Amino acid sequence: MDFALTEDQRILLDSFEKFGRKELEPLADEYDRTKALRDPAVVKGLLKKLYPFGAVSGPIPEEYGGLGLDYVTTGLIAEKLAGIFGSLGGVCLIQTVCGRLITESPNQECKKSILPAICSGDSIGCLCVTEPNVGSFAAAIETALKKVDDGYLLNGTKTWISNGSISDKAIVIATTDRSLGAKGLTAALVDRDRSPYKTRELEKMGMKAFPTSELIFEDTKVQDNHLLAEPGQGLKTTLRTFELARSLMAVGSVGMSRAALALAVRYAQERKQFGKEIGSFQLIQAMISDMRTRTDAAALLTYRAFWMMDQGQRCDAQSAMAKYYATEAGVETASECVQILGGYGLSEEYPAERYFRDARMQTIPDGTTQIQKLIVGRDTLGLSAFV
């Protein structure tokens, strides 16, 4: 594996860094307080600005409106964005994941008619897996898809759905027959304009600007040609999607860690106590050393998973390792940033408290730390701890 960036990657990252610092960084704290990303018009405006950098649809083939970037480059952009504005990074993560799922679907009509708008940001997508009674055990999904003469009817409730309230399209993992368990699962695409569904925003401790919602489907119509996976293939589709989602979650945490580290370093170089910079104190240097080492270790695990995707390899265990290590590392690093800043770390005048709240959010979505450890354990031992 070559750790050097290509010339194209350097140019893209430099360009995005300049754009992000000028256009996005000034918005982050204000939008976090006002929860501005719950307005689809605001989000679509930002997505259009982010599109040329690959933050919205980087790995999607150009024929469907994406940029055709490799996964490592996609991760590099996602890392930068998360370090600047975590909530916006979350919105883009979901767009990318939805685009990848549609890309890998055998449904050619949806690829041609729906995917370009997802890629451009004209249409906002969400992926609906979690339910009030179903978390990590997707085979127990209760949301039902029933065949009728002119399509399907969808009934059920999904919760903690990112981008849910602002979505134009919902990809819903549902069952055609609960008695079949995982073999009854499919993926249905719901067009909100043609088949409205209700949403309710869910408040949370971090990434406050990032829309996270409950979605309610009541006899919601799904067109015959809007199945993205045949019955029995829904779980496989979900697991393939999780590889990318977990890697993007991990790299988002790397970005947050780097931002927290940079803030702590600046503060430690400038703040003076007892007549000298606090960065010269041994305990502060030990914390900074831990923060940097932890962040680099998280990055190495994460980019290995992206590299494996670029090689066409499955990376269930590797993306799980990256997700659980990087997100937990993000929490520790952001916490130490707060500690180094002292009282200012608790103040909303500095972004340290936002970094901590946002980082703490990352350990739970797309499979908790504990679930990731069970995936790694299963891959290592050849024995499953799952039911």
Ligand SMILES: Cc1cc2nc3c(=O)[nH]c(=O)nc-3n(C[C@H](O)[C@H](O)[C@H](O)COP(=O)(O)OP(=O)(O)OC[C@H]3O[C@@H](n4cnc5c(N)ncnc54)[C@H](O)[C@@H]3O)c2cc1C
Given for the second form:
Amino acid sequence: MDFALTEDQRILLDSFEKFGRKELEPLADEYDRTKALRDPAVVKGLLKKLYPFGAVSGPIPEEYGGLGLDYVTTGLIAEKLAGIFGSLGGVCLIQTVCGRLITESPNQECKKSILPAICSGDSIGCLCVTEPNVGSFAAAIETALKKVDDGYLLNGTKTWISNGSISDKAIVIATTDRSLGAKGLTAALVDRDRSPYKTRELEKMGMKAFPTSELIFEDTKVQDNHLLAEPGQGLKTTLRTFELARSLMAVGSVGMSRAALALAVRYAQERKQFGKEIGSFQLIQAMISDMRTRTDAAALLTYRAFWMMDQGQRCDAQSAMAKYYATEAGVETASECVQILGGYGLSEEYPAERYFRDARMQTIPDGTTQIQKLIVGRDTLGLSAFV
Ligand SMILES: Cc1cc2nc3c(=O)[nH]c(=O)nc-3n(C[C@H](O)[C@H](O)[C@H](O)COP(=O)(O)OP(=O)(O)OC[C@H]3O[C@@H](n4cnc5c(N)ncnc54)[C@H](O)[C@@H]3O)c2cc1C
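The form predicted together with the named molecule is what I need now, so please give it after the form predicted alone.
So here's everything in the complex, that chain up top.
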């Protein structure tokens, strides 16, 4: 087992750290308030700068416009980005996941015509599974895809869609036959230029700069050659992508935890009460110890999942463990950071309250903590709690 970074990884991370602290960190609190990432031009400008670091399409093969990075390196960059600007990390996560889904699809035409612009960030993607009546139980999807002479028509509403309002392309999981349940699902790619769809922004507690939207499809045209999965394989295709999505969510929480820990440590070393640094009190040290240990445990679980992907192994259970442990650890760690900063932890003068609000978002998307636990339970017991 080798926990050391390679020389290439170290150089990449160092240059990304310098870039991120200078160019991104000053935007994080401001954009949280102004919601500037709701402007696609602003997002595309940032994606262009992030692309060379592998933050937008790191693991996508170079032939499609990605960087062809390994998953561990992709995770290292995603961790650092989330620690600097969580919302922007979210935008990049979706972009990477859309890129991977198209890469893995059997649709050669979309790989050639659409993937390069997703990889470069010139085109923004979103992945639409959730609906007003359909959350954890994706097999019950109601959005319908109907064959017509020259393509398909899409009808339905998707909700909580990351990057939805700023998207140029929407990958929509839809049913061609509801009576077939999961076996009736497919993945359709909607090109917003040719087939406009309406969106509505949803306001939320954390990751406020990260657009999250409702998407409405009303007889929206899908081109004949824009299906990304064979009929019946839509859920399977998406679930395979979830390995990466969950690992990226987990590593995002590791980044947020590290940022919260670093802030708490700095503050505890400087702030004096009772005539001494608060960091010298044993109860503060216990919190710092817990924060650090939890963050390291989360990182180890998460990088194992990335490593398994690099070995070409499936890691459904391992990415589920990483997702639920790291995201829950992120919430506890960010909460303890707030506690250590006392009143200042709740003030907008410090980023602690944003770390907490952002970390709290992470336990829900891409499968809640409870769903991840059921995946691990099923893998361990050979018995499924799902229908
Ligand atoms: C910030 C954010 C970004 C998101 N981005 C996207 C996106 O880009 N694309 C997309 O498609 N969706 C996205 N989502 C939606 C997200 O994936 C869903 O919110 C999530 O899957 C849970 O669905 P739900 O909210 O409908 O909750 P529900 O499924 O209704 O669950 C409600 C509660 O019941 C629990 N529960 C459900 N089933 C079980 C069970 N069998 N056993 C035990 N407990 C159970 C859940 O854990 C939860 O606590 C996003 C959500 C958020 C908050």
